[in-house]
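Just one chain follows, in the form predicted alone, and it is written as structure tokens.
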Amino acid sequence: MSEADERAIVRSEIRWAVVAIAAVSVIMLAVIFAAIAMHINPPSNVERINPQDLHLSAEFTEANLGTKVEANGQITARIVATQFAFVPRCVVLPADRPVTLRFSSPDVIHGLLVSGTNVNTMVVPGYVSQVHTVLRKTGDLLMPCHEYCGLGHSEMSGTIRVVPSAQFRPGPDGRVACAAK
């Protein structure tokens, strides 16, 4: 191989190295821009919970499940994903207002998505999954489990009932429940 051929190869390798570095730099700048300007960050709040006494802990006891308006006005829905049901099966949330959905599981990994929204998460035993969203579409939105969790998996689904903000009326205790349709 001649010296001219070697120089051509080195120039080619340097060009491709510059292209690779430029591509990585553009992606890194996009991530930094999204984090700073658009406030989009990867999930970093890891909350652990003991799945064996999940139903005994303060947050996920049966009396605390469902939708509640906190004292500070924050709307939170707490749901337990268990084989083969979501408890409660239906939660009511207001349209066009920020809401927080909190999930946990006492048994196996579950996955869920809320149809027609950006809500899509995994529910892993031992952890609390949390999603912040604003629901724009009113009506009953299907919430199926999308992670195979056993023989009854195909029957596991819940409902998010989104009502106009004017119709979202919590009781004196701050709770809202699905009425039978």
Given for the second form:
Amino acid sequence: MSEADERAIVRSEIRWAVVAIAAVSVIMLAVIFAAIAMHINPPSNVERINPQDLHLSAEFTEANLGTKVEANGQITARIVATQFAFVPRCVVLPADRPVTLRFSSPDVIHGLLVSGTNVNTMVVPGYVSQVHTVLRKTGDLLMPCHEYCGLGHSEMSGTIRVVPSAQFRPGPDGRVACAAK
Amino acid sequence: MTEQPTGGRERDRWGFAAAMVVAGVLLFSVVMGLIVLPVLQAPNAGIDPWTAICRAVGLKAGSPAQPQPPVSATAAPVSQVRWTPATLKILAAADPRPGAALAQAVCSACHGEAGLSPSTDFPHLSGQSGAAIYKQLSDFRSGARFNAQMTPVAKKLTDEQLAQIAAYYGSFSRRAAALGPRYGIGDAAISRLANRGDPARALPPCESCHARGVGGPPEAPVLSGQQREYLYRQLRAFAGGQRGNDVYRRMRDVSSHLSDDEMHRLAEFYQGLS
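Please move on to the form predicted in complex with its partner chain, as the form predicted alone is already shown.
Full complex below, order starting with the chain above.
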């Protein structure tokens, strides 16, 4: 192989190395931008729950699902992702206040994101997925399932109804539910 | 190839540059991932920057991200059936022969010889999924579902007997079973609802759970071939709240989004041409 050939190969390799490094850098910068400016971070909560007993548990029993203002003022929404719906389908939360969302699944892996917010997590049977956020936009936000969960996956979506803080009025038991529209 | 002095120096230069790049990437990652991002994201999780760094490094446990107050709710399950390995083992090991004798003695008066019901008051059973029969009998027994005739019958049976009856009705061959795939009737709109669902109402297709072997909830019963009167009554009962033993509102939710006309046509569709 002549020296000229070898130099041509090195130049070509450097060009491709630059392209590869640039691609990785752009992706990393996008991740860092999302993490800092949009507050998107991987959920770090590791909390186990038995999926076979989810419907028998106190926390994820049907009557305890939805939004509840706890005794200490903390606002928590508990949602079960099941084939093929979120229970409850519609959840009311106040704008501009810290809220906690807790999800679990009794059957298969689901996932969700709330459009236009930083809420984005998988819901894995056996675990409780927990997300903290402050919702800035009011209105009905779409919450589709984003992890293929079976033949009804494409119809599986819920609604997060964000109301101005003044219109967020929990009942005497601290619960708030979506009014029929 | 003979080694040339300049080639060696060239390699050293490249080696040094590569090592510097790797060290730089490593340093950037450590500073970014273990210090900058945790500190900037700490307020999101309601923790101070130092705790955030310790958690990122792994010196402190990352969970719970924020301790939750104890849950004051009490469990009010709509069904006691749990699909544990133990339950599935009972179902898989159940012998259909004693089940056949039990069915002859207990079930056949209403549900017919060989599970083909002679009356529209009682559903067909042969060809039904064993898990579905087991779940409903268990729910009648525990009171999760009530029926004046079924509740006392189920209360007299043991768990193993329920599984044997379920195994018997599930063991019918396709030809002999009352339930099983049928030629649908020519109702295009309802066929679309049953097979494709309705995304506008977030209604999943019936078939995504009720077709055999689709990987939905184990308790989903076979619908095709069932009597339309029975199917319609159940849809109405779910929508009206008289029946509520469907775990996590799966059927109460779906049926409340159906019109009365759709319920009639779905029942008709699933009864099919017999």
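In this text the structure is predicted, and so the values were computed from the model without any measurement. Positions refer to the first chain, counted from 1. Basically, rigid core = biggest C-alpha set you can superpose within 1.5 Å across the two forms.
Visitor: Take the rigid core as the frame of reference and indicate whether the C-alpha of residue 15 shifts by 2 Å or more between these two forms.
Guide: Yes, its C-alpha moves 2 Å or more.
Visitor: Give the C-alpha shift of residue 6 between these two forms, in Å, after superposing the two forms on their rigid core.
Guide: Displacement of the alpha carbon, after core fit: 18.7 Å.
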